[in-house]
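As structure tokens, one chain now follows by itself in the form predicted on its own.
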Amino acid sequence: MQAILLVGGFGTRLRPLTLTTPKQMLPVLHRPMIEHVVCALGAHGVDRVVLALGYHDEAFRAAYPDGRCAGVDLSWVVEPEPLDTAGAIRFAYTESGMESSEGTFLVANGDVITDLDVGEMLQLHRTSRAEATIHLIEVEDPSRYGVVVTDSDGRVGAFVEKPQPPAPSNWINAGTYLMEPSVIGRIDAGRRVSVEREIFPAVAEDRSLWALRRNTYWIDAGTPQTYLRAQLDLLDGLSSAGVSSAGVSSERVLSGVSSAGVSPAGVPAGVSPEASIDPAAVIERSVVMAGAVVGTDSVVRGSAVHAGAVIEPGAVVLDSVVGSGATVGRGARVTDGTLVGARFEVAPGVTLSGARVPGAA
């Protein structure tokens, strides 16, 4: 099976982390987010992934110059202008040569990490002779999602994008689709077309849209809260999706000592062996990536510290993300979902809570 991965968005909800890096290239547990997504698809029989690129497309090409990602063949197309979700699907399908295969294909949002069994979804798709089948997940607040109403067999009766309360259902579009080539014929070329607002409602009207309702592990890692939670969920083993943290030792490299002085046990698995951690630092349930430096008497808890970042002595990082090459100054406090952008410096002694630094221009 072939798949189209939608990765062309601007990642505005994760700024400033995405000012220079596309969202799906941000690291999640020591690997780019996209590798977790592609690896999970490959585990369910997808052997080729086409990236529908837009924002900072060069970052993807530079990362995978040999056309392989997580063991799966990779190719890409770049939209000349934003075409919305359905427009991007059509463009990727036609420009990548997928139309020559004439078979069922998969579409997924590039910021969704899930344990979905694509094989089970494909079985429903085929037995129901659906034109399109979508994965649904149940949430408490469906107001910011596409809400889907189905009958007992799974046929979709209504597809309502981001409804006003009360919503007709708590089952939402989870961002993984199986489609027949006929869906492409429904999408106008050369204009912005939304698969959620135009195409799925039209397929549902023709009684050809089906849904698999499965409360498997699922997370849209596109917000500050969910991006951090995805890291910690994978660290905690709550999901089997994506690549493992193989190569991440349970030992820490301690600054200022030889390899003989490496702590032998009791160190969180989320700490890269290529990070430099002072013996007097406290790290709890966090991801600390290669080349990061955590100084004496500092505390990192429930957080992600990207590659090459520096947490100076006495600094505290709680439930936050420190971008690549950034510095949290001596005695500073970064808490409550703060995002520190790449190579930015938080001044010594400063307290930040729920901040984004640097902020919008």
Ligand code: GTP
Given for the second form:
Amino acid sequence: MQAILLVGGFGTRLRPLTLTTPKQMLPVLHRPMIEHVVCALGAHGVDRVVLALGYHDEAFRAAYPDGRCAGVDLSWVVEPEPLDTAGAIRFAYTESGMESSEGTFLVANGDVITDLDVGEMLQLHRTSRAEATIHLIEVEDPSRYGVVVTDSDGRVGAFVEKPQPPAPSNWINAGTYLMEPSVIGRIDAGRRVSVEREIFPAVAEDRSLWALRRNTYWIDAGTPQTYLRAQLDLLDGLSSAGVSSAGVSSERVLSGVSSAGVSPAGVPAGVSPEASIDPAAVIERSVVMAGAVVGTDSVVRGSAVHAGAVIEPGAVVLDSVVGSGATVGRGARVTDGTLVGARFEVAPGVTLSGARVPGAA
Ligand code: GTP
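For comparison with the form predicted on its own, provide the form predicted in complex with the ligand.
Full assembly next; the chain just shown is listed first.
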């Protein structure tokens, strides 16, 4: 099975972290987000992934120069300008040579980490003779998402983007699709086309769109809250997706830190053995990456401290992300979903709550 991974978006909701690093190259529990996604696909029979690149494409190309990622063959195409989700699928399909293989292919949003059983989805896709099949997940508040209404056997009746309340269903598009090559013919070349707003409604209209409703582990790691939660979920072992769980050695891939919370003696789970932690620092349920320094009497709780960041003595970091090479100054407090951009310096004694520094452009 071949897959197209959509990883060309600007990731505006994660600014300023995404100003320097594209979203799917941001670390999730010590490895780039994309590795967890590709590894999970690989575990479900995907043997070739085409990256649909755009924004900061060079970061991906530099990270995987030999065309392998988490044991899967990787190739890429770079859009000359953002073509939106369906435009990106068409461009990747035609430019990467997938056209010649003709078979069913998978498409996934690059920021979705899930335990979805692709084999089960493929079975539904085949038995229903669908042109496209979507994974659906149930959420409490569907108003921010694409809501999908299905009949009892899974055929999609309606596809409604960001509905006004009351929503017609709580099942939303979870961002993993199976498609037949004929879907490509529905997408105009050379312009921005959204798969959610244009293509799926058209396929549903033709009664050829099916959906698999499965409340398996799933997270769209594209907001500050979910980006942080994805890391803590993997740390807590809530998902079997991810690099340490699909036969890839956690010793090698995660530099000795396992996602199941088991760690070498003396190193708290989630803390890289290559981080430097003062014995008088308190670290609770957090990810502290290689080369980070956490000083005496500081507290890091429910947070992610990226590679090379420095938490100075007496500083407090709660439920926040400190970007790579950033500094939280002596006695500063960084709390409530604050994002500190790469190499930014939070001055000593400053308090930040729910902030983004530097301010998003
Ligand atoms: P926000 O700006 O925070 O909404 O993030 P985003 O730009 O990543 O958009 P969104 O999360 O809605 O996109 C869903 C998926 O499609 C993500 O994996 C994006 O990287 C990807 N994506 C969105 N637009 C494009 C595009 O024009 N080209 C490509 N190749 N991928 C895209």
